[in-house]
Every structure is written in C-alpha cells, then in structure tokens.
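Shown next as structure tokens: one chain only, the form predicted on its own.
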Amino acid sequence: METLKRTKIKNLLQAEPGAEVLAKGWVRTKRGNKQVKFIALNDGSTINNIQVVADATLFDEELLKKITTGASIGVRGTLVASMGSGQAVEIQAREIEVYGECDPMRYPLQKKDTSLEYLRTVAHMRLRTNTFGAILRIRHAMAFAIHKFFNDKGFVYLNTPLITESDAEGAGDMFQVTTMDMAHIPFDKKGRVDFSKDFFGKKTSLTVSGQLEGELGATAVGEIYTFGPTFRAENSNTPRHLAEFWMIEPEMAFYDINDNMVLAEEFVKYLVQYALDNCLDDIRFLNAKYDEGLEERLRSVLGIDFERVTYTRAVEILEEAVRNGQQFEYPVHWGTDFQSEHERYLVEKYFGKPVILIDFPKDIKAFYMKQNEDGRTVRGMDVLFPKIGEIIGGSEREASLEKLERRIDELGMSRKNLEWYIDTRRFGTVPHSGFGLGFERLLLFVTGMANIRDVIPFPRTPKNAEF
C-alpha cells in the first residue's frame, strides 16, 4: 500500500474520478449490510468526509469488524464518481489496512451530538470532532493571515519576553515565576521574601503584555508587531476570560491616534475577509451547527466604515437609552469603565456596525496613554464588534517625558522597573501608537462560538491546567 503516495482528503474531493488513490484517516461512521460497507473517512484536512465503498465479499470479516468509529485506517482504491448525494467522488476500496483500533464502547466521542460542556471534560479527544477540526483550521488560517498582513506592510516581528519584572498595565494579577523551594522560602532581615536568592535575583512573573518592550522595538525599527502568549492570574470563570491566551500587539513610530484607528480597522477587515476566502466550508459548518447568523455577521463588517465615537458621546447615548427604558446590569455614567453589555448596545442596537471608541477618562486607562489637552481624557481607542464587545484596545502613547513621569508619580507607581521604558522618551522620543488584539477574542467572532474556552486547544482557567 505504501508504494502509492497518500493524497489528503481535501484534495481528493476536488479531484477528477479515475485515478488510483491512497487515503488515510479516522473513521467517522460505518454503515451498510452484508454485501457492502460505506465508511465515512476524515483526515482533518477538511470538514468534509470522503465516502469509502467496500465490497464486503472482498474483505475479511474480522478486518471489517475492526473498522469502527474512531479507528484509523488506510484505504487504497479507485476514485470514482459518487452514486449518492453530498459528494462528487468516492473511493471504491481494494485494500484496507487498520492502523489503530478503537473500542466503540469506551470511545468518548459517540456518533450522537455531544455538548460543548461535555467535550471540555474530554478536551484531549475533542480535537478529533468536526467542530474542533473546523476551529483549529480557522485558528491556523488567522495566525497565518496576521503574519502575512504585517509582513506585507513591512512590519518587523518582535519576540518580547514571557518572563518579566514589568506589570505593563499596573493591574497586578500576574503569575509568579520562581525556582525557590516553597517549603524553605528565604526571608531577609525585615521578614520579606528574599528574591535575591531566586533564579533571576529579583521577583519575576509571566507577562501580561509585550507592549512596553514593543515600544522599544518601534522606536528602533519603526513598526513592529508581537504575537505570543500572555498570562493573567485573574480569578475569573466567565466565557470571555482565560488565564493563558495569545495577543497580537503592533507598535508604530510616527503614528498618531488617527493612523492607529485606520490600521486597526484595516487589520480586522483583512482578517475577516481572509477567513471568508479561505475557511468558508468550516465557517458554514459552524454557522449551521452553532450560530445561524455567523456568515452574515462576518460579511456585515466588510465594505463599511466603522463608527468613530468619543467616550463622552457614548455615555450620552447610553444614559439616554436608560431614560427610554433600556436596562443594564451595570450603571453607566461619565467616568465608568464600560461593560460588555454597554459595548454591545452601542454596536448592535444603536449604530448597527462596529464602533471605535476614543478619548476615554484618564483615570480608567493605563498610565502610558497620551493625555489630551483637556486634562481629563486620553487618546485611547477600543474597537467594538457585534456579539463580542471589545476586540481591540489601544492608544496613542504619551511621548512627553514630563507628562509620562508626572502620570507615573500621580499613580504612585514604582519607577524602579520603568527607567528603561522612560528612556524611550528621554532619547529621541517620537509620536507613536499601538494596540492589542486578543487572538481568542478574534476567534470568537470568526467562529461564532460563545465560550472562549472552545477556541483554544488547551484552555487554562482557574482550577484547570490539564495536559
């Protein structure tokens, strides 16, 4: 069988009948009678199965018994025009080899529909389902498209550290990294943990963002982007939060807030268009199974201009909605940080399109955002999408050394770990901007899934770090 080169099922389904072929994959289903068996075979290259037709009289009965749902097999035969509906071609089998048997009584993925909640309990096997095959292929396509977008624009891919002493946003909730023996922690004379005895000689944690280091790259080579894992030790079990997730963070020298908004809008439109162009079979499968409005919603963000709205105007809209009977779980007034329900109201009910919010109160935003002349607001921006809420957060960065130092002091932040960052304002400072896109938030939008744990292969959440 091995003298013939294997062809992936994705390519077989697009091929003309007549050739001798070799297919390998996992059995989705087997049906038939004593004369003929119909085997649905999938190798992960496509959401679609290829049908294998096996004349039962040509094969040993014991071999056919081993061909069960979940078993892996190789099939050699002739690609012929399909007599049934649903596919153009099928394989008329001449040889079948079983690589790995699968006990149908113990196999956790049965033919009947299984809930996403159940699949999270067998996450080591859920990747074999049609749903997660589709999600993994879309995830790959989006990762490739992200690199392609920035590469084609001349950005430099910058690898920022995963282990850091910097809390980029001053929010805490970081996972500590240590090699100290937890049973014999060293203390100094004041009774504090003596981190000088630790591996790095100081307290270090897993990064929450590569932004600050990204700014170093932007002020050296002009335009950079990061794409890597980030970590938040936030004790949250919502469908929107993970403890380990992936972030894309471009930083651009000589970009103001308007340049930043243009890039962010172009970026997400590019990714949505790429998904529709390259993952349509998977999107339509997810559309039919989980979210009937998915394809339409994806297409709705293309060919339109995102609405640009100041935070102050958004508050006025939300307050007016409350006066007219709209109920929100969380109150809203000037100075509050918007919740997902507020963001989705603006996008889905008021404007009916994606929204870019700008000019936020400085007290609810990070220290590094450029201050506006009013002294109350900063040049932050959030891109809001239907069903998701915030999908991108960014800002023009504060380029003034004096204003940055004053803001750090106002917030009572320690400058000990920030002098390297402040140096970018001391030596050749420039106007610059950037933003962060949560990769899994993007995937929620592109796949239509409702829980962020279902768009990452191995979710990390409170009390859950399997594999």
Ligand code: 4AD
The other form holds:
Amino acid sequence: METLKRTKIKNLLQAEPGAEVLAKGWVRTKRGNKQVKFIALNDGSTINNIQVVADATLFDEELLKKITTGASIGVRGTLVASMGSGQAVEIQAREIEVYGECDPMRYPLQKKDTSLEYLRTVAHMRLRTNTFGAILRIRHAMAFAIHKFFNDKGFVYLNTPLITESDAEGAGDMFQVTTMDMAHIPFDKKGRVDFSKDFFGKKTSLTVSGQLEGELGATAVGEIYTFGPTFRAENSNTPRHLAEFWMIEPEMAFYDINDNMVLAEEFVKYLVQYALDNCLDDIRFLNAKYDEGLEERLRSVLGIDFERVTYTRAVEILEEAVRNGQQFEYPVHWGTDFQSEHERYLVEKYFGKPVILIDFPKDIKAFYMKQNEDGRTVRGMDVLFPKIGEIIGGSEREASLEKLERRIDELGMSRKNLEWYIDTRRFGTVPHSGFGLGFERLLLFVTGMANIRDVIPFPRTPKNAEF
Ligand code: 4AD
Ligand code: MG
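Could you please show the structure of the form predicted together with this ligand, as a counterpart to the form predicted on its own just displayed?
Let us now look at the entire complex, which starts with that chain.
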C-alpha cells in the first residue's frame, strides 16, 4: 500500500476518474449490506468526504468490523465515476488498512448529543467534527490572509512581548506572572509583597495589548502589525469574551484617524472577500447547519461604505430610540460606554450596515488617544459589526509630549513605568494611528457561530482552562 503516494481527499474529489489512488483519513460513517459497504472518509483537507465502496466479499469480515465511525484507515483502490448523487467520484476499494480502531461504545462523538455545548465538554475531540474542521480551516485561512494583506502593503510583522510590566489599556484586568511560591510570599518591612524577589525583579503580567511596543516599531520602521495571543482577566462570561484571545494590531506612522478608518475598512473587507474566495465550501456548510443568513451577510458588507458616526450623534440616536419605545437593559446617555445591545441597535436596526464610531468621551477611553480640541473627546474609533458589536478598537494616538504626560498624570498612572513609551514623543514624535482587531470576533462574523468559545480550538474562560 505504501508504495503509492497518498492523495488528499480535497484533490481526489477534483480528479479525473481512472487512476489508482491511496486515501487516508477518519471514517465518518459506514453503511451498506452483506454485499457492499459504503464508507464516508474524511481527512480534514475539505469539509467533503470521499465515498469508499468496498465489495464485502473481497474483504475479511473481521477487518470490515473494525471500520467504525472515528476509526482511521487507509484505502487503496481505483477512482471511479460515482453512480450515487452528491459526489462526482468515489473509490472502488482494493485494499484497506485499519490504523486505529475506535470503540463505538466509548468514542465521545458517537453520542446522540452533538450540540455545541456538549462538544465544548469534549474539546479535545470536537476538532474531529465537520463543524470544527470547517472552523479550523477558516481560522487558518484568515490568519494567512492577515499576513498576506499586511505583507503586500509593506508592513513589518513585529513580535511584541507576552510578559509585560505595563497595563496598556488601563483596564487593570491582567493575569499576574510570577515564580514566587504562593505558600511563602516574600513581604517587605511595610508588609507589601516584595516583587524584587520575583523572577523579573518587579511585578509582571500577561499582556492585554501589544500596542505600546507596536508604537515603538511604527515610529521606527513606519508601518507594523502584531498578531499574537492577548490575555484579559475580565470576569465576563459572555459569548464574545475570552480570557485568552488573539489580536492583530497594526500601527502606522503618519496616519491620522481618517487614514486609520480607511485601512480598517479595507482590511476587514479584504478578509471577508478572502474567506468567500477560499472557504466557500466551509462557509456554506456552516450556513446550512447554523446560520442561514451567513453567506448573504458576508456579501452584504463588501459592496457598501461603512457608516461613520460620532459617539455624540450615536447617543442622540439611541436616546431617540428609547423615547420611541426601544428597550435596552443598560441605560445610555452621554458619557456611558456602549453595551453590545447599543452597538447592535446602531448596526442592525438603525444603519443596517457596519458602523465606525469616532470621537468618544475621553473618560471611557485609554490614556494614549489623541485629544480633540473640544477638551472632552478623544480620537478613538470602534468598528461595529452585525451580530457581534465591536470587532475593532483603535485611535489616532496623542503625539504631543505635553498633552500625553498631562493625561497620564490626570489618570494617576505612573510616568516612571512608561518612560520608555513617552520617549517616542520626546524623540522625533509623529502623528500616528493604529487599531486592534479581535481575531475571534472576526471569526464569529466569518463563521456565523454565536459563541466565541466555538471559534478557538481551546477556549480559556473564567473557571475553564481544560484541554
Ligand atoms: O478595544 P481594545 O481593548 O483595544 C486595544 O486593545 C487597543 N490597544 C488596540 C489598538 O489600538 N492597537 O481591543 C481590541 C479588540 C476589540 O475590538 C475586540 O475585537 C477584541 O480586541 N477583544 C476581545 N476579544 C475576545 N475576548 C476579549 N476579552 C476581548 N477584548 C477585546
Ligand atoms: Mg475596545
């Protein structure tokens, strides 16, 4: 069997009949009768299975018994035109080897319950399902497209640290990193934890954003992007939050907020187009199984211009909606941070397309955002998407040393810890901008899945770090 080279099922399904082929994969189903067995085989290269037809009289009964759902097998045979509907070709098996049996009584995917909730409890095995095969392939395609988009534009991929001393977003939801023995924590004379004894000699955490280091890169080589794991210890058990997620953060010298918005819009449209061009089988599978509006929704964002609205105008729209009877769980007035219900109202009900919100009250945004002339808003931007809400957060950055330092003081943050960052404004400061795209939020949109735990292979959420 091994003298013949294995062909992936994706390629077999597109090949002309006639050739002698070798396929390897996992059995999805086996049906048939005493004379003939039909095996649906999948190897993960495509959502589609290849049908293997085995003349039962040619094979040992014991061998055929081992071919159960989940078992891994190799099949050698002739690729022939298929009589059945649903596939152009199938394999007429001559030789079958079982690599690994799969006990039907114990295989977790054999269960009747195939709900997404159940699958999360067997996340080590759920990757074998059609659903997660589709999600993993789309996830990969999106990661590749992200690198391609920026590479084609001449951006430099910058690796920013995962272990950091700074809380870039000022939100304080960080996971501490320490090698201290929790049972014997060293204290100083004043009874405070003595971090000088810790591994780095100071208090460190997992990063909530690579942006601050990204700005160092952008003010050196012009345009950079990061793409890496990001950690937030927010205790929010929502379908849109993970404690460990992936973020893409481009940062560009000489870009103002308008350039930033243009890039963000071009970027997400590019990714959606790439998904439609390269993952249509998987998208259609998910469309049929979970979200009948998916493909249409994806196409709908391509042809239109995203709506650009100031925060202040958005508050007026929401207040007006409330006056007209719209009910929100959380109140909204100037100065509040929008909840996803407000974001979704703007996107889905009011504008009917993606929205870019700009010019937020300074008190609900991070210290680094460029301050507007009015003294009360900053040049932030959030891109809001249907069904998801915020998918991108970004801003033009405050380039003035004086204004930046004043804001850091106002917020009671430590200038000392940020000296390295402030240096970008001391030495050759430039107007610059950037944003962060939540990779899993993008995937929610592209796959149509409703829960963020279902678009990352191994989700990390409060009280859940299994697998
Ligand atoms: O809006 P955020 O907090 O912005 C930043 O971190 C900036 N430093 C980005 C920048 O300007 N370079 O986060 C950016 C995006 C959000 O819009 C959201 O898509 C995603 O990251 N995100 C999360 N995704 C999953 N789980 C969480 N807990 C997330 N928090 C943020
Ligand atoms: Mg945000």
